[in-house]
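To begin, one chain is listed below as structure tokens, in the form predicted alone.
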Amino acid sequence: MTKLLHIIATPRGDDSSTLQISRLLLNLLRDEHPAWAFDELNLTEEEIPSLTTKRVDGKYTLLSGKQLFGEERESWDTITHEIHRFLSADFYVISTPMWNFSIPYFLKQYIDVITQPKYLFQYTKTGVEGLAKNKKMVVVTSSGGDYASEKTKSLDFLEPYLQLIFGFIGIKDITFIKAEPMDMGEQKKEEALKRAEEKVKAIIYSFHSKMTQ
């Protein structure tokens, strides 16, 4: 069975204009792919594991080759958790704003937690090999500015990083869904959402083609 893992991070809730884009392309999927099975993972409500002495030391121990033990074993077990129900998806789709540039702290923080050696990615005599393969990825975004243009599009530091991140553990399939600028009036705001909107019909479109050739 096909499993989708929904990402969250946004704290907005029903406010949220990223939501509102992604919640239309989980709706079709739905209905499209009735018999996949979805979760969802919402950064902002969950408690994510922080990155402790405890659980860093307790990595460097793996990485040498010993065994964890006690509470080193109980607390590493608490990222293996969350590295495991990130793999144990086929399909992603991230639902994430632009804060500051770039990704809000919480999915960063998510990220520098799943993303452990020998889990996610392993180092190889021909370089550094991801370890979460032949999936997909769909990263939904907004932003209060425009930086689709020739002068902005350098300071969007969301998109480059989760290609890279993402691409570096294995995932190469990344479609990205943009809606901006959002604070920038309310007309340009509504074509921003309605453009979005057309991408997220579109990409379903796409999938059921390749689906069905």
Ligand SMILES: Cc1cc2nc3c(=O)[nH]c(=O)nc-3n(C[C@H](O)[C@H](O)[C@H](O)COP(=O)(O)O)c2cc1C
Second form
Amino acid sequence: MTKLLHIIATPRGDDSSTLQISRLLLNLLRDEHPAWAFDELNLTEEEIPSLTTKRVDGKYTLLSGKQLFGEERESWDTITHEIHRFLSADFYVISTPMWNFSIPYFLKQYIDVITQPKYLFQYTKTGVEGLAKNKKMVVVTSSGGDYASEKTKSLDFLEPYLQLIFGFIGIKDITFIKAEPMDMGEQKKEEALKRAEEKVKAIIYSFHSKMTQ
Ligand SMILES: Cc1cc2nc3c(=O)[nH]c(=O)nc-3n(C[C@H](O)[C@H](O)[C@H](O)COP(=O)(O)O)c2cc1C
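The block above covers the form predicted alone; next, return the form predicted in complex with the named molecule.
Up next: the whole complex, starting with the chain shown before.
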């Protein structure tokens, strides 16, 4: 059964512009795929383990090719719990606003926790191999300003970073839906939300066409 994991990185709940778009996407996906399992991970509410000395030591132990034992292993189990939840999904929707030109710290913490050697990537003779294979991701994001023009797009560190890090762990099929600008007047916000909603519908249509081909 296909499983979708919705990862939320905004604390704004019902007031969130990002979630307004991702809720539409999720509702359309639910209608389209009633048999899929939907899991929701709200990074602003659920406790994600912090990278304590023991857990970071565990990472270096794994990087050096050794196994974890005893207390290091026990401490590591909270990390593997998050990794297994992540890897159990086939499809991801990430809902994240832009914060300080990049992602909010909740999402960065989650990425730092799950991106572990032997689980999400490994070194081979030919280089790094991502282990999260055959998965699809849609990133829904909104920002106060507008980063679509030639002049401003180099200030957007969110999209290139997420492309890089999820590509590194093996996820190459990533679609971005961006609502911008959200904080430059009501009219511009409404227009941007409308454009993002149109993009959601176009994406659902393209997924549908690919699956029925
Ligand atoms: C802590 C913080 C940092 C922000 N940094 C930026 C930024 O660097 N660039 C920008 O365009 N908007 C920035 N914003 C505005 C948000 O990206 C924007 O309001 C977004 O639509 C919020 O999404 P949400 O309602 O889903 O939380 C920031 C907002 C907050 C709260």
